[in-house]
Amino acid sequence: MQSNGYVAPSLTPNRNGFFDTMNTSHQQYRNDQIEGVSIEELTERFGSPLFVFSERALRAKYHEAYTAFSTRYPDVQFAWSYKTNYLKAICKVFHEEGSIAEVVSDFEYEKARKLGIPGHQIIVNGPYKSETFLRLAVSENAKIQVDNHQEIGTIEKIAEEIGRPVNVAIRVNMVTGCEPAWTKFGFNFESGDAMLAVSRVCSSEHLNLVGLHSHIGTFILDPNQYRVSMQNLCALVWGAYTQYGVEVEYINAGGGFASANTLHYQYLPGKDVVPSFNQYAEAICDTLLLNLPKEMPTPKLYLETGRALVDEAGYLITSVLHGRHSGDGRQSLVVDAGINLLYTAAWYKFDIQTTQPFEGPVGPTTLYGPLCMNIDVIRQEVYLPTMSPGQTLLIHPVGAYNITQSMQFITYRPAVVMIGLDGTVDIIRRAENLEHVEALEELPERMQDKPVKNDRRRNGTNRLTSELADAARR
C-alpha cells in the first residue's frame, strides 16, 4: 500500500557480485593463450567450438592432491574416476602418475582394461552390476564394492561355482550433513543395514570382507562431512574386528572434492570458497588415524579422485554467432557451444572471459548456445562488452563431466585437444561428422529402394498455398 507519494522500497538482487557492477568501464581481458598456445591459432587449426586440456594442469593437480594425503597417511592409493572424464589421453595421464581405475559400468571397465590396467587394479562401483559383469570382475580379481543384498547373493553364487571365496568391500551410505543424503547407493549406516551386511559377508563361507567404502556426495564444500563418514566407517571396522576377527584391508573414502567452479547459489567465486586438498586430507586422514583399532594393521586408504583433478585443466573456446540488445540495455549473445556440450551449465556459473582486449563499458549479458531450444543457456548473466560475430570467448573450468555427458543433439560434438608439457598440441578426440554419428545406424533393406515421393509433397504444398491465397482474397 502506498499513499502521500510514498513508494515502497524494492530490492534487486546482485547476481554477479560487487566487482561486476562496479567495473562497468574497464578492460575485460584475461589472456589470448592457453599454456602459451594462441587461442586464435587453436581455432584456426581445429575449429570452434573446441575443448582444450592442459597436461601440465592435470599433473600438477594430481601431485598437489596426492602430496596432501600421502604426507598424512602411511598407505594411500588414488583411483581415477572414469565417469568424470574417460578420454584415453586423460586417463593415461593419471595412470602414469600412479592412479589405478575406478569404474561404474562394464563399459568403463572395458576402457580401463584396454588401456592396460589389470583387473586387480580396478575398483568396481555402481548400483547395478550384471551377473555377467560380476563374473568378469571376479575372474580378474577386481575390487568389487558391493552395493546391495542381491549383489551379495549373486557373488556368493559365483564364488560357490568357482570353488573359492571372493573378496568384496561394502559400500555404506550415511547422514553426514550433505543434503540431500545419497541414500541410493550402498547399505545405510544409521538403520543398521550396513552392519548387517558386514555380518552377512563375515559369516559367509564364500566371501571375504576386505574393504569398506563410502562416497557421501558430490562437490562437498565442508570437509567436516568426511570426518563423520570416516568415523562411521571406523565403527564398522571395529565391528568386523571385535565380532568376527576380520581385519579390514582397506578404507575407500570415495571422492566428491569440489573444483574451483562456482555453483549457481554461491555469492563468492568458487575459487575463494572451495576447500584445499590439505583440508580434505586432514579431515579424512586424521579421523582414520584417531579412530582405527590400534590392534590391527593400518588399512590402505583409497580415494576415487575425479572432478577436483580434471575440472580446472579443461577449457572450451567458443565463437560468437550473433548478438542483440534489448530495450533495457541487456546484451544477448548466441555462441556456437550449447548445453549439449556443457551439461554442467545446470550446476555452475562458469568463468567466461573475452580473448581479445576491449576498452569501454561492459554490461549484463545472457549467453545462449546455438540449439533450437529455449533452455540452451550457458550463463544467465555475465558482464561482457559488446561483441561481434567471430570473436571468441573462453569458458573455464569445464574439464569434469562435460566430455562424458555431451551428446550429438542438433549439432556434432567438436574436437578435443591436449596441450602437452612441451607445448605440443595433440588431438585426443576428433570432431564428429555424419559418418561417425550414423556408423551404427541401419536402414532396413525394404526401405532402401523406395523412392522419396518429393513430387507429391511439392504438389501438396503448392495446393495448400493456393487454397490459403484464395481464402485471403475472399
Given for the second form:
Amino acid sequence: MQSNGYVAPSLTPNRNGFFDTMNTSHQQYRNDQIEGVSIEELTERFGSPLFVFSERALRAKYHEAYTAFSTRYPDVQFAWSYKTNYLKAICKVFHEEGSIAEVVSDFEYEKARKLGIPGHQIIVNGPYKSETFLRLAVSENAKIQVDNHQEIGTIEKIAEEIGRPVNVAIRVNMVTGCEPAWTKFGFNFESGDAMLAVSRVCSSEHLNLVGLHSHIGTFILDPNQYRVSMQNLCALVWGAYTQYGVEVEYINAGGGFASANTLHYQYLPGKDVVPSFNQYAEAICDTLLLNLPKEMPTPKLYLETGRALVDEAGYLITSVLHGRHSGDGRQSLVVDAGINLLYTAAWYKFDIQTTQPFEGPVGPTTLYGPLCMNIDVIRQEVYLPTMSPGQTLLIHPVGAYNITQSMQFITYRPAVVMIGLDGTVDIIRRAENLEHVEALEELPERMQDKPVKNDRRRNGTNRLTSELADAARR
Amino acid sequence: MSVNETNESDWKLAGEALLRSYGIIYFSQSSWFGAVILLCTLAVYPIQGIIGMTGLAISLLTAIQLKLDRQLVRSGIYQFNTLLVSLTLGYFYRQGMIDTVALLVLLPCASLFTLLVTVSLSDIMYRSLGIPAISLPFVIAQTLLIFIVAPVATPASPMTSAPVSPFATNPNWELGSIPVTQHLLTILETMSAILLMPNYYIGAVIIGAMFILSRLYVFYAVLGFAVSMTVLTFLPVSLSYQQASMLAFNFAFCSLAIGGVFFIPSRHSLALAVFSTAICTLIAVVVVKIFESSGFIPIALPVNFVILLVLHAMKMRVQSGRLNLTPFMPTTPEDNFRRFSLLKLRFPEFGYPTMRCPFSGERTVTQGVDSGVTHKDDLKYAFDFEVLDREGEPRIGINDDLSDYYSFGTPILASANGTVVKVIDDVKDGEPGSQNLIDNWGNLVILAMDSGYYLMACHLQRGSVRFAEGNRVRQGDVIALCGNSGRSASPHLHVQVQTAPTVRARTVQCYLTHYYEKHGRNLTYRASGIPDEGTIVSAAVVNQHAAECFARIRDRKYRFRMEQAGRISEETITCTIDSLGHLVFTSENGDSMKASIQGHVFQVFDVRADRGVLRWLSMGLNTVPFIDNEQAFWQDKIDARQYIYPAIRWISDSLAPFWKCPTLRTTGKMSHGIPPEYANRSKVGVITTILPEIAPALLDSRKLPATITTYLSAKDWVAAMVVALDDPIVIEQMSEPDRDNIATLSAKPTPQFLGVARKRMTSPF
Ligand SMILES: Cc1ncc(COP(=O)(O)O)c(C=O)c1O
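The form predicted alone done, now the form predicted in complex with the partner chain:
Let's see the whole complex now, leading with the same chain.
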C-alpha cells in the first residue's frame, strides 16, 4: 500500500461529554479480509459494490441458535424465514442444517418447493393467501397458519370439497410490550378473538387444530416479551385441550430475535446489548415447560427466526467515489452503494470498517450513497479517517432483509458471493445488467425503430455498459 | 393368557403333551419327532413301550386334573421323567425282574411319585439355582426302584445279561480293541438305551429322525461318544463293553446338552462340551464302580450330574463373554443359534438397565465408558455429556465466564420414571478450569429408577435441583440445570447407573435408548446403544403420528389384499397379545411373527413367515421407531436364512454357529411425504432398504426385494405396502365398512390406483 500523499489538516471540535469509554469508535478498525479472503481480491474479481456472505458464519449462527433452544426444549424445529433472505444458496445452507421453510406468499412457496422442500415441510404464513394458493398448500399438506376468519372459511370450503379434514394452526397477536403491537396479523389474544378462532377450528368437522403461532415483532430486545407470548399461547393450548380435548402438535414462537446490529436510537453497540440466544431460549422454553399441560405429549416448538441468523453473515464492500471536507471539519464521503441496496440503513447504524491502513486522525463523517437523492445516507455520522477515491469500506452486518428488499434504482444491483467453508468464493447472484433489468419490458411495436438501426443502438449500449463497468473497476 | 388357550380341551392338551414328552427326552420340542420316538418304543418292544406309555398317561392325566401349569404340561417337561421311569419298569418286566402283579402296583406309584418329584424339584432348582431339573427326577426314582426291585431280581444283573444286539458277538471285548465299525453300531444302540431299549434298529431310526431335525444334534452326539471312548481307552480302569454301551448315551447327551442346547452353539460351547463330556466319562466310571454290586445302575446319573454342575458354575460368571447360556426355551442348536444371534445383534441391551438421554439437544460424549482418568474400575460405566460447537469448543467467544458455556444452565432431565432418593444442591459452581476435589461430585441427584437400578446425575448448578428427596419424577421432567460444581473443569453432566443409592456405589453397564448418533452429516437412530467417546448424541423425539399407528393394533384382525404380477390373493392376520406383553401376529396360512413395543420402537422378532403378507410385513416393519426426523435412518438385521438356496441352507445352518449368522441388513427411514393415492389413509411412511451381509451368490436374489415402502395408518396399522421385486408386490389393507368412514371407503383400491402404485416402484424414494 502506498501512502495517500498529502492529507489536508482538519480540525475536530472537542464536543462536551464525548468519551469513548465503551470503545464505540471501533468502526475505524481496519479489516482487510473476510473469512481469510482479502477484500482487495474480492473487489478485483467481482467488482464493487459487492455483497459477501460467509457460509461458516451462517452455519455457526444456526448451530448456536439451535443449540440454545434444543438443549432447553425436547422438540425444536427451525423454519427458515424466506423473506429475510431467499437467495437459493442461503436457503440451502439453512435447509442443510435442518431448517424447514417459512413462507408468506405463493412466490416464496414456489421458491421453497423448487429448492426441493416438500410441502409438508413448509410453514405458510401471511395476512393474505389466495384461494388458489391455499388449495395448493392443502393438497401438499403444507403447515398453514391461518390469519383471519375469512381464511378459515376458505379452508373449510376446500376441505369439504376434497373430503378430508385439513390441519391448520392459528396465528395470534397480543400485547407483549413490543411497540407498536403487531395487531395486523392473526387473531387478537386480549379481545378473546384468538380463543374464538380456536373454538371455531376445534369444532369444525373440516379442520384440525394442530398448532398455535405468534410472531410478536422484530428486533425484540427484551426476552421477557416472549414469556408473555408463550404464556398466552399456553393458555390457548389449555383451552383447546380442556374444552375440546385437542392436543396441539406444535407451538410456533415466530422470530424477532435481534441481530448484533445497532438501532439508530441505541447508544451502545448492538453486539454488547443484544440478548444472547440462550436468553431468548430460556424465556421461551422455560415458560413453555412450566405452563404446558403435562398430560398431553409435549408439542413441537417451531422458531422462525430470520435476521438473527443471517444478518452477521452478510457484508457489503463499497468503494469511495469522492469525498470532501466541509468547514467544520466534517467529511462527506460518497460511496458506490446506496440505500436502494441497504434497506435496513433506515433501522441500523451499521459498522463501517476501513480496509486499508490509514494515516491521520479519524473524524466525523457522513456516508452518502451514489443516488441523486438527498435521503441516500448510509450513516449520518461515523468516525473515519480521510478517505480517497477508490478506497473500500466494509459495511456490516447486512445479511438480513437487504437482498430481498433491495431495488434496482438508478444503478445496477451488484453481485452477491459466498465464501465457502474451504475458502472458495462462489457467485450466488450475478450482478445485474441491462438485459436483466429490461427482461420483462416490452416496447409496443408501433414505437419500435427500424430493425437495422435498432441493432446498432443495442451494440452501442452494450459497449457503453462495459466501458462504464471497466471505469468502475479502475 | 389368550382367550383360546383357556378354552382348549384337556384332550387336545394331553395329546400334544404326550408327543412332546417323548421328543423332549432328546431335547426336541417337535411333535413329529416325539411321534417317531413313540412309534419306536412300540415297534420293537411293544409290551415295554405300552407300559411306558401307560405310566406317562397316568401322570399326564393327573397333572391336568391337578391343574398344574398347562404350558409346562404341554411342553412335556413335567412328564418325560415319568415316561423314563415307566420304561424302566417295563424293562424290569421284560427282563423278568418283576412280575405282573408287582408291575401293576409299582407303575401307578412310580408314575405319580415321579410327577411329584418333578414338579417339586423343578420349582426348587429353578428358584434356588435358576437351573432346570432335567432328568434328575428320573435318576432319583430309578435309584429308589433299584432298591425295591433288587431283592426280587434275578442274580444276573441287566448290565451283564446277554447283549440285546445281534452284532455284539464278543461281550467281553476290551474297549480298546473294538473295531471302528463296532463303535458306530454302539452309537446307534446307545441312542435307544436312554429308553431302556438298547437296540440298533431303534437307534438307527432315532438318529435318522434327529438328523432331519438337526445336523448338529447328530454331530454333537457323535462327538460326545468319540470323546468318551477316547478317554476310556486311556484310563487304567475301564468299563466293560456292555456297561459302556448302556451308559454311552450319557456322553452323547452331555455333549449335545452343553454344546448345543443349554449353551448357544459356538466354538466355545464346543470346547466346553468336549471338556464336560470327558468329566462325564470319569463320573460314569465312578458311578459304575459304586452301583455295580447292586445289580443295576441309575443310568442317567452321570449326565445329570455334569450338566447341572456345569450349568450352575457357568451361571456364577459375572459376564457371559462368548459362552452364552440359552436365554429362552431351547429347540434345535441351529435354531437356538440363529435366534440368539439375532437377539444379541438386534437387542444388545437385553438384560441390562436402560435410560433415555438425560437432556435435550445434541451433546458430545466427552468421556465415555472405561476411559479418561475418572471413569475407571467400579466407576467405569459412566458418561460425561457436554455441549460443544462445530469447532469442538465448549463456549462461545473468548471470555471464560460460566455463562458463556453452552452447557451451563441447560436443563437436565429425568432419564426414567422413578423416585428421587438423594439430593445435594449447595455446592458452589467452580470457575472454569478449577477442580473441587473435596465435593468431588458437586451437586447431584440420585434417582431410584423403576427398573430397580439407581441413576446419579452430577455437577449440577447450585440451587437448581427442582425435586426433593422422596419426590416422584417422570421421564423427561426437568430435574435440575447443568452446572460446574465438584470436580468439573468445564460445565458438563456426569451420569452413571449404579446398584445402590449411595454416592460411591458400583456402576453397571447401561444402555441409552431411543436416541440419535451424529457422524458428520449422518444422523443414525438407535433403539439402544452405548455411545463411544466423541460421539454426538441427542434424544429422539417421539412422533405421535407414528406412535398412534401402533397404539391400537392388538386384539384385531387385519385383512390384506396382495397383488403380484396380476395374481391377487387375500389373507387375514390376527394380532393378539401374549403373557409377556408381546404382540403375536398369526396368519391364516400358519405364518407367525412376534413384535414388541418397548419405549417408542416397534420391533419384530421370532419371525416364522415365508409365504404371504407376514413375510413382507416382518421385513418392512422390522424396526419402526416412532420418530419424525426424515433425515435420520436406522439399521437393523434380518435372518437371511429363507433367502439362501435350500441346498446350501442345510449346510449353512449347521456351520453358522462356528462362523457367523447369515443376515440381511435393513436400513429404514421415515417419510412424511405420502403419495396422493395413500394420503387419505396414511400420514407416515416407512422406507426399508435391504442389503445382504453374506456372499450374494448364496442368495436367491430374485426373492429378495431392494426396498419395501410401508404406509402406516392410525386406524388400520398398515394401510399399504409396496415391495420392490422384479414383479412388484402391492399389499393393501382392506377397509371394513363398519369401521371406516366414507372418506376412506372412496380410497379403496381401484385398478387404476394400483397402476399408479406400480409405476412408483422404479423409484421408491
Ligand atoms: C411470521 C413471521 N415469522 C418470522 C419472521 C422473521 O422475523 P425475524 O427476522 O425478526 O426473526 C417474520 C418477519 O417479519 C414474520 O413475519
